[in-house]
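Quick heads-up: it's one chain on its own, the form predicted on its own, in structure tokens.
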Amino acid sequence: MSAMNIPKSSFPRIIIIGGGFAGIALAKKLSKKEVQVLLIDKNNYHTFQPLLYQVSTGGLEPDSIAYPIRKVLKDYPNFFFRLANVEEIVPEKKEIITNIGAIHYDYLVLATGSETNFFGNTEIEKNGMEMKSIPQSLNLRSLILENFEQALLTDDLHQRDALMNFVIVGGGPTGVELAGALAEIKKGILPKDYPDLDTRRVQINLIQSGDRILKEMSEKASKKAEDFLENLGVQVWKNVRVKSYDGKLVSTETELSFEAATLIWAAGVKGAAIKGLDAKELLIRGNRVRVNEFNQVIGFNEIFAVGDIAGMESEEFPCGHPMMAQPAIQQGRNLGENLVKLLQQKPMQPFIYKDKGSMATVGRNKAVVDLKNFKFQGVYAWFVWMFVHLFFLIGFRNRMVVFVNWVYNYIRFDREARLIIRPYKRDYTRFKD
């Protein structure tokens, strides 16, 4: 036995790192082959990402986006689920270090994913909210209700407006979907809940420093989400770039500012790289840990990254593959019947990544798709992003409730689970002055 009770085996054993898409991904191909499989994380559920903007604007509970890790493994042969946190890489020992001890490697991959990136900004890091969790999104919950029920407090016309004021940095899709839905809760339930609130005053700020939002997308599809917003009531705001955030007053680059007490940080991510695998010369741009055509680490024969973490530099993709679910899932796949032809001592294929579209909802009866050949907004957009998701969601339950959820939100025009379950606690006085 090892330091985390895995049993020696004769059959090889591979180390994922994640249980994200790609980890995931990852693990299910290698289910029934003569491999000893170690999937660790520091949360023993897989989170849906693409849905954590709901979580956090009460369209859904977390337990809807969540599925246990050893549940999608527990009819596999050889399969082991660790909950910790990885410290450190040890190539030259083949052995990774652990906060519940050491372990040893036949193959190790990287599915760690990514993390908020704040560009160094450490102002805006330590008073901006992030939403790349569940925790983080039930903490913006919490914060979001939390602030209506300050405002109502507040005889301070001045501070009641910060207090209904959110700002949203970054246009791609997790922004512009966050901000469709906190206009939807302005106006089909806060008049609702809070009736001696003029909720009318309600600002949301989407902030893109770039010419125009969903810039991955069509223009098209931008210029159509652009609308479905503004129509809502979003003020969108292009080439502007946030400069600071003391937890009052958002400064620009621009003589736009804006004072708030909720700063949401949607404007960029970057890879989860650990010590030991993150040399500069390991990494290209966004943090992301180099591989080949393989997904294997350069200069390590044994390591592969998947998913996020992986920049696989291509002419088509200079940066690596977007940071998507598509890719991490079609890499995890890919990376599966690798790791069996190299156990096989058969070449392996390399990764060529299928682009089936991408999408991105504004509300209700409100989206855009950009598929390869048929580009399409509105309506039908919006059930078919709707049906993507939900194929896409781990288990049976977690697609019942979800479904449920969005018809009884549609029929209903409501949102049941805006509840503060646990408080996120803010400093209100500074808007006092």
Given for the second form:
There are 2 protein chains.
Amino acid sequence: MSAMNIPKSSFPRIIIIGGGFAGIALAKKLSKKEVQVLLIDKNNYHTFQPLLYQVSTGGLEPDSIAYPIRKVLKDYPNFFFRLANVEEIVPEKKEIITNIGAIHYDYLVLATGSETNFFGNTEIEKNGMEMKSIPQSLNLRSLILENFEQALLTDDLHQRDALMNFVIVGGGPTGVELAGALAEIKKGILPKDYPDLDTRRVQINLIQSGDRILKEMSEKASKKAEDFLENLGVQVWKNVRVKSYDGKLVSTETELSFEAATLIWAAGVKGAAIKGLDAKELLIRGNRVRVNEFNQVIGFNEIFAVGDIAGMESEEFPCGHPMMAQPAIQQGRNLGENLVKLLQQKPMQPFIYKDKGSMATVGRNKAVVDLKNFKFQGVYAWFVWMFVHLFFLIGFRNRMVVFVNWVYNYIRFDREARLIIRPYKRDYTRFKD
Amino acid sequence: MSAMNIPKSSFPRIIIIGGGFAGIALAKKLSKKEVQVLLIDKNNYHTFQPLLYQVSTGGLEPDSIAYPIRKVLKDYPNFFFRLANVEEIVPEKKEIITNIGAIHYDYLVLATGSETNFFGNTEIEKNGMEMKSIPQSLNLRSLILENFEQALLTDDLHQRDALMNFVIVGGGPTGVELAGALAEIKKGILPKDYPDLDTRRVQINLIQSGDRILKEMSEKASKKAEDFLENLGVQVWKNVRVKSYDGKLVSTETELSFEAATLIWAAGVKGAAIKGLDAKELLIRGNRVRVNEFNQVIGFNEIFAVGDIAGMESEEFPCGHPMMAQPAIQQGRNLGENLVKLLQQKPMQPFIYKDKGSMATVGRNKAVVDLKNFKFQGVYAWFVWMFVHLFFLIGFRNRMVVFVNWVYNYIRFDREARLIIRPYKRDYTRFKD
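Now show me the form predicted together with a further copy of the same chain; what you just gave was the form predicted on its own.
Now the complete complex, all chains and molecules, led by this one.
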């Protein structure tokens, strides 16, 4: 047996690192082809990242937006999965090094996605919350609920307000959706759950460095989303940059500051590069590995990158494609077809991104949708948003469970998954001085 | 404001410690009565313990068997909830001491439930797994899945077998239901998920100290459950007592021993007594607080105990009532009515347990049900088991989500929640020597 107990095969071995949208789309295209595929991920499940904010805000259970990777691959012969962290890539030996051993590849595909970008601000990294994974979202859920339990116990109004002040940095879809969900909790759930707390004092502050939120979308969508948020009671701050956060005080580059127990950092992501392929000259802005139009890493014939980690510069996308599900899925599929062509010594097809539009939801009956020739907002957009997200969720059971939750939440104005399953340990004493 | 920010009230204050079956049943009976109720629990949710084994085995998401306590109480005026650990009871001062402060009571109700009883064996406590709470069940889920991932990686057959050997100690409903669920995973899921592993070598050993499993049920139920388990491939060992487990070797009082990476201890529970009311003379066997027929703690007029923690000795139940949901619910309700009577200076009604029967499920189409005059097993019993469990689950959403999962799992022979959301950190190297 070779390392990791992957049997030798007469087919070439393709290693895919990462079971996100790109990795799974690629794997599906390689099913029943004459290749041996090894998919490696640090989790045994695929995460449907667009709905993480609903896990954080008690609208969905984490299990309904995760899907076992082994189940995706179960009908594919010559597919292997290993739960492991990839520590280094050694291109000259065609080898990856992981915590469970080293292994040889014939072709390697990076589909590692992206991670939160704190732009070097270690203080915010330490004191802020992020929301890129299921455990992080559950930590945030616990913290939000713990804050209210804690607010009940203090007589110090100052401290109580800080515990009920949520500062969200970043006006992209994640920040907007989270702010909207928190505002709905404030309105629909907190007054009933905490009758002994003045929950009108809950503040939700959304901070955006630019002059509009949802800046990747149309101006109309930005404007309408801002209206929706303000109607829900969210304070939207534009042209403000957060400078520091010590766990108590959010300082900005202007005079504006906030005393807040919770800062959620949704202000940027960067490619999750791996040692051995992370040299500065290999990367474009955003820590993404530079690839050609075939998703081939520049300078390496056998290494490819798809999804958020892939930096494919073009005239239309000088900084690479948007770091979203659609480009990842499309690149994964295109590369799958190209790898088959490559093995058959046929010419590969360059990747062309088909923009299917973008959307964001703010709350109940409130969403914004930009299609190529048609932009709309409101109730209809909200139903479209829900339909599209249900459609892209992997697994019939997940779709049904999410659907049941959404119908229930809609009818009852409720979110029942407000459970602190694992407390997010935090130092409550820091507000005591 | 008084401690914990509970406002003063002209009504007497009843503190309930614990939001399990007994505490919730009691709280519901006290709604709209002239009392102030403070419910304290270390979690912000009620746990439906009978289905924990399905969380451990990937059949259900944890959120679907938990219910926010605040939501139970939300329509009750004069009800307060605090998330806290009770550290001590000081009866002479009518006070409880918690991690968030001390507080006075007029009446106190212990509804703390039970915890795993290792009978003083600290080695098993350290190396074994328990399944009395949602985090514990999730740890077990993670461990089971990690074991298979780990088994894939070793060339040492001995070690691989140990990783795939599950020893369950205790032939009560928990042990039986868990053994059955693991057997179904072995049959239906592992061969597809781990095509590169010889999952026929998975062993499930159920160890019972007495001469039959499900000893609280009828002999017919015991016999049939054992048949079901053996048909599913579970090894049932009777009249065997486990002596020690160092994390690798399970030793028994006979010559029998098992090399196993996982031991699940389901061999006993004991009352979760609290300092201040845990003196030896206050307790009966099983660490339960001795109460009279009104659930009043002997020697204390203002302190009551209901559910697993209550030790009500009687001719029919010399060691107190079975530590199960039904006695807890019935005692909670009866005490609720009695407290109202007490405040109105009317005589209290003694508790009389109405045995509604008992049941256990072994697997798909396989359950055993004992009613007073009717005992049955098999498919029909299985449907009754499911119906009863859905009925007793709190919350419409939970019922729907559990129902969707069960229908899906039944039709597809599947369990999709096989996710390692939080790895259960364990030392994989211990099998390496």
